[in-house]
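Take a look at this single chain, the form predicted on its own, given in structure tokens.
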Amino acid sequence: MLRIAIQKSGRLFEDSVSLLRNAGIAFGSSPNRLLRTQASNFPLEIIFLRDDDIPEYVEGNVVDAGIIGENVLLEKQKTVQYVQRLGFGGCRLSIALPKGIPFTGKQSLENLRIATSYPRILESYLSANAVRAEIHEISGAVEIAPSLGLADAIFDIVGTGSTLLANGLKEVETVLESEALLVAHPQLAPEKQEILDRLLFRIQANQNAKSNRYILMNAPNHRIDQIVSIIPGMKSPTILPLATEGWSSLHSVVPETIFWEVLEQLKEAGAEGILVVPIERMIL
């Protein structure tokens, strides 16, 4: 039985969830009445807790795995394993000051207040930067400080920056951008490792479908050689004769972040009835 850990509220919490079911896990009570299920069809375990507490877990092997944000893990400095970037609950973490005060590069913060919920974070970027500030730490509503005469910056989570907005406050600096992390304990029982690597293969088997684009077109056989150097797919495109005398059915892959360009380049070759497929799961 594999014990991982994810946030039992918060902006990860729905998320961890969602991955946790699309790798076809099922499970049913909500941190909303337990803080911890079993997994009917898989040998998980799943403890809900607060995201500050679950790096400390994992090192303690109290869980084995758990979901947490880079930008907490960066803070707590906790020894877990890395094991997997899971492309969602993307932020950055900023500083930012009020709109009155110039920003023209980095010693501009020289010898200011910076209040933070993330004073290691800070710590390490202003050393790395030759900047001396005043770092005060505080827990929630960081963003009000500077108008309550605490600080004179602020380091904190960003996401569409309207809260900095609301408080008089224009992010400056980008000091990191963070996003959900599988991680793991380093000295994991092998058996523990086994199942671990199973939920892995499904996470990865998700995370590539949703990066790419199943295709399928029709096209002239004399502009087939054209439109494979287009579309090379995993190995090579797959082609299938039409009823049609001259004709053919090629099927293939495209990543989403070219995604447009090609059918734009396959509309050029010729191809003609392109179809677009989205793909469940996808296997490397």
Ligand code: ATP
Second form
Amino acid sequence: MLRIAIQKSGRLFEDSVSLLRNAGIAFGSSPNRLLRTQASNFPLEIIFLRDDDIPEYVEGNVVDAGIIGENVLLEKQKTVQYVQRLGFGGCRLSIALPKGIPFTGKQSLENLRIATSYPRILESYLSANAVRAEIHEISGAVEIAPSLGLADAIFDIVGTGSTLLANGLKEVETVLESEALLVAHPQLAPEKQEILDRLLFRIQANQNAKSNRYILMNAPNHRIDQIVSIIPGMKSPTILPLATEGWSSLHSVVPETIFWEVLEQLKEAGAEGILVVPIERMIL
Ligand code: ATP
Ligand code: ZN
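Follow the form predicted on its own with the form predicted together with the ligand, if you could.
Once more the chain from above appears, this time first in line as the rest of the complex follows.
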């Protein structure tokens, strides 16, 4: 049995639950009442915790694995193994100043009082850049600190930036780009490691599927060489003869990030009847 901690409620909750469900793991979730639940079809126990507690629980082996924002993980400075970036919970940790205060570079931060709930990450950023500033640790509502006269600047999580704007602040330095991570205890027992590997295999199959498209097209045979040179598939494309003499059907997998460019080039090279199909699961 592998024990995994996910956030009880908040910004990571829904995506963490979906991640496990999309990996085919069935479990009941009413985490506001239940703090733990067991999957019915996979050797996994799910524990619902406050996100801030997860790094410590993983390090202390109270749980074997966890899903946690990189921002929290770095701040807590716990020793855990990074298993996989998960592609959700994206945000950044940035320094912001009141709009009227000029910023001409890192030296503009010199001697400022900076309010934050991430003192350790801020501390290492300041010392790496040889900036002397005063760190003022507060646990929440950081963005109102300057207008209250508590601080000159803030260092905080930015999602869209609208909270900063609403508080008369401007983002001047991005220190960390964060996303949710799957982490685990550094030394798992072999049977637990095996379950983690199975879980990871499923997560990766979903991630690969999401970042690729399956494409099918028809082309005259004399255009095939040119078309094949355009398609950056996993392996060379599948080529099947069509019933119409002199024509073939080509199938391949194309990364999501470039498939529009590839489509344009394929059309230009004489491909017709191009179909783009989502992939359900993909094992490399
Ligand atoms: P908890 O009650 O579990 O302590 P919390 O209030 O600390 O919850 P949330 O606001 O739910 O935390 O955010 C959890 C994580 O979601 C953050 O640590 C961060 O990694 C990520 N995140 C993504 N986008 C944002 C955002 N716009 N603002 C804050 N956090 C975000
Ligand atoms: Zn928290």
